[in-house]
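Take a look at this one chain, the form predicted on its own, written out in structure tokens.
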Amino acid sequence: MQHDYDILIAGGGLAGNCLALALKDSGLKIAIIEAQTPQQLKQSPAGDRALALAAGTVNMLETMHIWQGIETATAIKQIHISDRGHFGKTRLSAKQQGVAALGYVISARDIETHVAALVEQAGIPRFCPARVVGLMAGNDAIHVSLKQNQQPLNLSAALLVGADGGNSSVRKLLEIPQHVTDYGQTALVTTVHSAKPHANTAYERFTESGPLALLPTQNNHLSVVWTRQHDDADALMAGGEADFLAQLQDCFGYKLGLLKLSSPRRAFPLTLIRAERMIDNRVVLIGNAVHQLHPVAGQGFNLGLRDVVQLAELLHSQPDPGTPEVLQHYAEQRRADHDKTIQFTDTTVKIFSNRWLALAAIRNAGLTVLDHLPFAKKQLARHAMGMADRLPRIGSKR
């Protein structure tokens, strides 16, 4: 059968931009659909978000030629995770494991930004802004209705990509449900000056009320992800900000020295939201239109990117991308790192924003321990690099 493309990607962020480019060579005739102009994505606030980038994101982001001309990351070179109130602390650091650098760090505006230009570089066709409103799938296409300058617009695919973010049109339409975990948290993202220098390190910082991290960034900065109860949180964006920073400072300490508010304050609601199924007639969701993670472990981005990569490397061979089998074989290798990964960030969201002193006590021996256990701090090390399992290069024979 004749369609319009074979692939229709809904969704023109990261996720569906680097899916473009990885397949952009494969011979597979592409398009995006956005709803949101170039200038509306530019000044999303979302935009102010500090990515953290592990290793193993990177080399494939390499690999895909994205991160080649990137100029604004910043490496990690050591991580240190404490507890505040605790004396449990452990230290990793890139030069024990024989790496550059365990990640980097980048705004998500910066990246997206360099993302959408290599699309733009490439030709690949977009349809923006227009709005997805409509599926028809059949047993050899999908059909979609779109809303264009509000004009309606029919095209039709071999197979449809929703990577369209948290609020999925395609999963809306496709009346997939979602598990939804609600943390009674919400993240606090800023950006602040340190008197001394970060000298490229990450830190994790547990407390009572959730995590707070210190992330690298250019000219001293350090990007902040700093969780709190809602009532907290409320209550910190409020105040003035003379008063987020003292306390922030006291959360933190001074280990940097006097921190300077150099950003706008943005708070984000955290939950943990998963589709019930990634798949459909024709139809796959990958990125955050099928999974939303805690920031606590730094995966969301992560996750989504091995998403892509493993969907690009089996769409590559296919004549036809959109059939049950192909399909049910990217559902199946992708469902083991979900479940991993998922159950990772959210065990570790409860461990350490627990008030319960006897589980205090067990975390900060446990964070004790495994300061000096080089096999043991290897294998988290290699977690946060992402480098735990190994992902095939785009277009490879397997």
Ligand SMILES: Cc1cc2nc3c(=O)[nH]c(=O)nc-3n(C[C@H](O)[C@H](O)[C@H](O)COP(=O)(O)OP(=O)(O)OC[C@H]3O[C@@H](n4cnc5c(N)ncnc54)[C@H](O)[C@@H]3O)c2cc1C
The other form holds:
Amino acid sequence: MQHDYDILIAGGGLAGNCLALALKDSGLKIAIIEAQTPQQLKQSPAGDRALALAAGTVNMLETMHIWQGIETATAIKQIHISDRGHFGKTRLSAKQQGVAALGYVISARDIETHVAALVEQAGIPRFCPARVVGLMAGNDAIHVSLKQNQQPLNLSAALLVGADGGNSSVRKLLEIPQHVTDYGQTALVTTVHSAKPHANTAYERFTESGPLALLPTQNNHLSVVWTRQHDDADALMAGGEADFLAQLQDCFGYKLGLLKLSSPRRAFPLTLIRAERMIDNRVVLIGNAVHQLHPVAGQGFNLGLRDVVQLAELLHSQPDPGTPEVLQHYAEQRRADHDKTIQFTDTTVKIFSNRWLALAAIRNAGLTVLDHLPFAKKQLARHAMGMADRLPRIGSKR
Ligand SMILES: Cc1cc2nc3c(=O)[nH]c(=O)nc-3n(C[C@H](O)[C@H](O)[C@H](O)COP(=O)(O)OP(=O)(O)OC[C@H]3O[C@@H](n4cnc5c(N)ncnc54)[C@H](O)[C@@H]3O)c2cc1C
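The form predicted together with the ligand, contrasted with the form predicted on its own above:
Next comes the full complex, this chain leading.
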């Protein structure tokens, strides 16, 4: 059967664009459908969030020739994990683990625009701005209806990849049920400058009111991800910058001296969304479209990129990329990593946002014990570096 494309990718965010780049030399005919113009993407307040990328993720991006040319990433050389008001703390260091960096921090906007530019350079066709508004799957093809500049357009493909984010239209059009956990929390995101050098240290501080992460960025700035209950977050957003900064400083302490706000505050309400299944007739969901996580453990895009790598590896060798066998194989390969990463993130949120004193004592004892156990620390470091799971190289022979 003749299709317009072998693979249509709905969503040109990080997951969709990285998949297109991973498949660019596969011989498959690919196109991307993206709702936002490059200008809208550049101006989106959501681009202000910083992403902590595990060393394993950066290795994968290097293998895919995506990381090369990125100039604004900051290496994480140490991770300092502590519990406010309690004694427990642990530290991980790249030196102890024998690696150059435990991970890297980059603004979402910088990596998104870099990846989008590579897609353009590679000449991968894009329908943009265009939205997927309808789907109809047959045995041999999927028919996709778009709205491009308010005009309808119909395309067909052997496979549709839904990479259209946490609010995925593809998932909704297929009526795939989703499990939603509302943590009742909002992530407040901003940037600070610290009086003392951050020395490439990432801080994760668990507090009674929620976790606070300070991630090192360029020129001694740190990107702040401060998770608070919705009401507290609303009050912190409604108050003045001076009040916000005073509360932030109180929560973090003075290890880095005085902090100064250096970018606007943004608020992201947090929910865990997991689609009940990741495949349908000639459709596969990847990235946030299938799993949107709480950012506490910084796993969202790290997990999404592992979807990309595994799917690209599988599709490279397929004459028909949308058969039930191919999609079933993909789903079986990905399930364990999804289960493990979602459970790790969900447990971290629940244990470390809990005010119950006994639990606080256990987690403190845990952090202190961990600090004295080199093997356990190595395991934690491997998790932080995204090395726990080994993935095949794209295009390699199986
Ligand atoms: C505060 C915060 C901090 C985070 N920190 C980290 C971190 O430290 N480390 C980490 O790994 N992850 C982190 N994440 C998660 C990370 O940002 C996401 O996992 C990642 O950006 C998801 O990429 P995606 O391509 O799957 O989805 P998205 O980035 O949402 O991209 C989806 C794309 O699809 C397009 N689209 C939507 N609907 C349609 C449609 N109908 N038709 C066509 N196109 C459509 C959208 O315009 C968008 O471009 C964080 C998230 C937040 C909110």
